[in-house]
Each structure stands twice: as C-alpha cells, then as structure tokens.
Amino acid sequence: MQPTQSVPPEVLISGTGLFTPEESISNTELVAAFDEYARRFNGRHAEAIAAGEMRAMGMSNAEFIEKASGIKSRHVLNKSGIVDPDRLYPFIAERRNDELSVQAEMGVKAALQALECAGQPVEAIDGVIVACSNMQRAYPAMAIEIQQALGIQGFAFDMNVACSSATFGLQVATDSIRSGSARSVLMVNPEICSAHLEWRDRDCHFIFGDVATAVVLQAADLPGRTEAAWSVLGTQLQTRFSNNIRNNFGFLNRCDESGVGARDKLFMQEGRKVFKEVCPMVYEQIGEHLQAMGLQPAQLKRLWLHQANSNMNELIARKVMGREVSRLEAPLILDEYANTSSAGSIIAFHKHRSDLQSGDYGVICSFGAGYSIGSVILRKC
C-alpha cells in the first residue's frame, strides 16, 4: 500500500497593515537644512578649501531630487533633529528594557491593522516574522517582542535581506504554511531608515523615510475575510554579492577604534552602478518567473515594485510588459514616502489593489542590497 501524499494548502495574503509616522519632511525643508549645514561647513574650512586641501560642499536642490528620484517628501519618526543644521539626524530616545521598543511599537500598529483586514484573531496566528533592513538591537528578536505584545503563541524570528526583506519574508511564511509548520503567519516590516542615513551626504540625504507594514498569510481553508484575499501562486528569490550598496555598522566596530564614526558605518551606495546592474536582473527575473508559472506579461494587471527610484521602476515595468506602463499599472508611492526599504513594495500593494477584480494577476517585487531580488506572483480570489 502506497503512503498518501498530502497536497500543500493554498496560501493566501488575507490582510495588510500600514503605520505612517505623523511627521513629514518636504524636499524644500530638507534642502534648506542641508544647504545651511553646507554653508557653515564651508565657512569653518574656508582656508583649507582655498588652499585646495579640502573640497567645498555643494548645495542640494529640491527640484533635482524630485526629477532624479520621484521623491517629494518622506515620513519620519522625528523631524526636528533631521532639519537641525547642527545635527542632521533624528532624535529617537532610548527606552527602558521593560518598555516596548520603538521598532516593535511601529510593528504592532501595522500588525493590528493587518489582522483586522484579514479578519484573523491573534489566536489564529502561529508565527511572527520581522523582515526589515535594520534591527535596533541584536537580541532578543523584535519579532518575539511583537509576538509578546500581541499575545501570539508559536514562534517568532527576525530576518534581514535589506530592501528585499519583505518578499523573502513572504516566501518563508508561504513555505511554512505549505509545509504544515504553520497555518497562519504574520510578517512585519518596521523600517527606521532615517537612523541609518547620512543626512550630510548630498548624494543620498533625500533617499529614505520611516514606516512599518505588515502582512497576514494563511491557509485558504482558515476562516477570515478571504473573499478579497490574494492567492500566492509562486515565489522566487535571487541573491548576488555586491559592494555597491553597503553599511558596515556592527558590533565589531568597537574592536578597531580607527573606524568609529567613519562614513561607511552608515548607508552608502554607488547609485549609477546599482541602476545599471540591478534593473536587468529584476526584469529578467520577473519574466522568467512568469514563464515558469505559465503566465504572459500581458496577463499582469499590476506591478507592485520596490520603491527606490521612479526611473528604475519605469524602466523595469516597461521591460517586463514590453510597452509603456501607466502609474496605475505600476503605482509609485515614492512621492510621499520616499524609499522605505523593504516596506516600499508592500505599501504599494496595500494602497493600490482594491480596484482589481477576481482572477486578476499581479506581482510584488523587491530589489536591493546584496544584491537581493524577490518576486511574488499573486492572483486575486
């Protein structure tokens, strides 16, 4: 007698949540603070600059930022510290160990929305994954703290694949449900990008904002609000090592005092190289993934792409679809949120899916440091 083989359950995305910080900084405000810092810097070092021993800092430009990136503003946890020319980084106070951490607090707010959207009680969740680009501490895991705050049983862990953390988290959650190790998983992306950005660097000071997103994934036969859910048809991940996006901050930094405070201990990138190398990897992966799933690009109704740069997204969407693509088909949230690392594609999905019909196909795709690329093909229930 042959053993029966169980069929993996269909996995649904049944709910999403979004926490947006109240404070926001426009390009104009950001440039004013940066330019004042640059003027003061050039004044302090006028003699060295005149002697050719130092390079003068150039001014920033709000219109150029929008044209080059598509970014008009960004939400942040703290505005006053960032727009203070004497500081140019946020004030985020440390909390006692018996208080909910900042990152966990953001995650809980997004998670509660996602659970309500899914119609799932916390008792139904078997696992929590926090997937984001920066963790405020090494341990205990933020995921376990969020699990505790929400009263969820089961397991929880953190994972980091930079800007692709959310799509990698979606695959891990999907695989957990398909394998039977969980029936429902909460995946959370709390991104405090303002704290790892060098606001005094003209090439990158405008890029990032803060936000938290959350996604509920569940087996299709679980109760809940599944009529507007999305079936996860397939996931695909890819990584390739590159130094073109890097942040060397870590616990080993104190072991060599010469590196303390060095520029490489915050976000750095070679933007032109990233654009040239990552874009082909992304649109080729999406095309290959669709082909493996027996789908044609013309069947896609929506591309929820990572929100790093509007020019990248326009190129990728055009290459995938083989034609010009509208903002409705490939929505951008960069203008309000800027780059929010792993959360960007989830914000786009959260805000721009309700108009689609049963049977419509879409793809969530992220790309970033690593390099790392994740694509998740969905069909509306």
Ligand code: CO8
The other form holds:
Amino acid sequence: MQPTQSVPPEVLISGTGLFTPEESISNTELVAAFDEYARRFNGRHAEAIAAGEMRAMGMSNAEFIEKASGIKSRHVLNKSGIVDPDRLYPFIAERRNDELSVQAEMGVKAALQALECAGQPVEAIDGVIVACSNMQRAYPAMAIEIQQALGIQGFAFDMNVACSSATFGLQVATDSIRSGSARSVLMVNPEICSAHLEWRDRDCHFIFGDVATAVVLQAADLPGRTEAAWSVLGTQLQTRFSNNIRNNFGFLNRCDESGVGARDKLFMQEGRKVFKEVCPMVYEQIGEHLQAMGLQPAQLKRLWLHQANSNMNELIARKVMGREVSRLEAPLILDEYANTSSAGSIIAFHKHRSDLQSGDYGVICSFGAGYSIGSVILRKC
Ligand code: CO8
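If the structure you just shared is the form predicted on its own, then what does the corresponding form predicted in complex with the ligand look like?
Full complex below, order starting with the chain above.
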C-alpha cells in the first residue's frame, strides 16, 4: 500500500474581537495631573533643588506628546488613580481566587466577540493562547482561566513576547493547526499596560493604554462564517536582544531589598534608539517576507502595523511600499488607544479590514521589546 501524504490544512483567521475600557484620558488631562505632581514634588524638594543636590522635575506638554508620538488619548481600566496627582497610577482592586481575574475578564469579553464573528461554537475550539506583555500573576495561566470561563476543552497556555506577543501567538496557532494538533485556536491579548507604566516619568507617561483583543484561527474546512475570513499565507518571526526596552519586575526582586520599588521595576526605554534601530529591521523583514511569498509590495492593500508611534509607522510604510502611504493603507489607532503593546496591530486589523475585497493582500506586523518582530501575510478569502 502507498503511504498516504497528509497535506497541511489552509489556516484562516475567521474572527476578531475587541474590548475597549470605558474610561479614557486625553493628553490635556494627563499633562494637568503630571504637572501638578511635578509642581508638588519640586515644592517638597525646593531646598535640595536650589542647592543643586537634586534636579527639578520638568513639566509635560500635550503638544509635544501628540507631535512626538501621534497619541491624543488612551483608554484605561481606571482613570481616577492615574489622574490623581497624589498617586499617578491606577486603582485596580484585588479579587478573590473564586472570582474571574481582571485580565481574564477583559480577555473573555474580546474572545466572545471573536467567536461570534467567526461563527464558531466554543466546542469547536481546541486551544487557547493568551499572548501579551505582562501577566497579572505567575500561575495558573490566564489562558486556562479564560478556557474555563468559556467552557472550552483542550489545552491553554500563556506566552509573552512583549509588543510582538500577538504575531508570535498567530504563528504558534497557525503551526498548531497546520500540524494537526488543533483544528481551531483562540488567541487572546489582554493588555493592562497602565499597571506597569511609570506615570511619574514625563519621558514615557503618555505612551500606553489598556485594551484586550482576540483572534479565532481555524482550519479552512471547519464550518463557520468563513466567507469574510482571511487566509494565513505565511508568518515570519525575528528576535534580537536589546536592553533598550526593559522592565526588571519579577519574583527575584524580593531577594535583594535594595532594588525593591526602584525605577527599573516598571517600563523603561531609550525611545530614540528604539526608533532608529527597530524601523530598518521592520521594513527589511516585511520586504523579505513578501519576496519569500512571491509577492510584490505593490500587491499589498493594507499594513496593519504595531501602534507605538505614528512617525515610525509612516516611515515603515513608506519604505515598504517605496512611496508615500495613506492612512487608509496603513491605519492608525494609536491616536485614540495609545500603545497597547501586543494588541495594537490586532485593533488596526479588527477595525480596518471590512472594506477590502476577496483576493486582497495585507500584512499584520508587530515590533517591540526583545527586540521582537513578527509579520503575518494574509489574503482575503
Ligand atoms: N513633555 C515635554 N517634553 C518632553 C516630554 C513630555 N512628556 N517627554 C520628553 N520630553 C523632552 C525630553 O526630555 C527631550 O528634551 P531634551 O531635548 O531637552 O533632552 C525632548 O523632549 C525630546 O525627547 P525624546 O528624544 O525622548 O523625544 P522623541 O522625539 O524621541 O519621542 C518617543 C519620544 C515618543 C518615546 C519616541 O522616541 C518613540 O516613540 N520611540 C519608539 C518607541 C517604541 O517604539 N517603543 C517600542 C514599544 S514599547 C514595547 O515594546 C512594549 C513593551 C511592553 C509593554 C509595556 C507596557 C507598560
């Protein structure tokens, strides 16, 4: 008997979901709270500042923020704590172990929308991946909690590749379906960036927001609402170590009391260096990835890019396409959401794909800490 050769199934993205927190902070509100904090700080330390023993805190500026980053506002789980000049970080109450955790709750909201969009019953899902920058606890995995909350069988696990978690998650899900270890996978990106941002540092206090996104991937021959789905043609991942975006928070912290509460236990970056070093890596990767798939940049109808900085996205899109690129072709969502780490490119895909036609090509591309870059080339079914 001839051995049968199994052909890996075509993998589709058949649904996406988005949970947006109700509360939002404009640049003006954020700057007012920061400046008040800075004035009080400078007042408390007036003598030391006058004696040259301490540097006065500089004021923030809403125009600078919008010009340097493109960000106008950010959605957050809790606004009152962040805009309180005596605090400048969110209030997020602890929950009992028998309650759904905050991160799982926002993930479930996005996941339900994605399942509805895909027309998939929970029984059809074989695996759940939570892919995001920071987990609210070490274990058990948030993905397993979401799996239980939704009544999904099979497996679930968490993974973290910072801002590139979602594209890396898309590759893992695609590979699982191609290899036959799952027929359908739910990938969720619940990002609570507000809890690991230093809102008292003017260099970065404007950068992040909170959100959750979810994506359903499935084998093309599974039933569902696949007529508006996107075929995953290829995924490409790249990592290169850098200290330019770093957060040293972790379980080893208590083993050396001298570092507890120090600045490096929250998000830190060398923004200029990141901008300069990451942009070429991204546009070169997208170019190489397209070439490997036998595609020309001119065939790309949309670039759903990571949402960290509008100037960065304009540069990357221009270099990929070899011409100026419109906001329609490379949509921006960071003006309203700020940087939502792994969720940014997925929000762009969620909100800006319905006008595209059957056979159109697009790329989801993330980039960030690690450094880590992921590109996912799609064709509309
Ligand atoms: N108001 C007024 N002035 C300011 C402010 C402010 N808020 N902030 C800085 N300035 C001043 C600076 O002090 C500086 O003054 P001087 O020239 O006197 O020294 C001047 O403005 C210029 O500052 P910068 O050089 O820092 O300004 P840039 O033009 O470089 O803009 C950006 C800063 C917007 C941060 C920009 O560099 C940028 O966006 N870089 C790319 C960042 C990026 O892509 N990072 C990757 C994403 S992060 C990630 O991967 C996720 C990690 C995990 C999630 C963590 C969640 C918390």
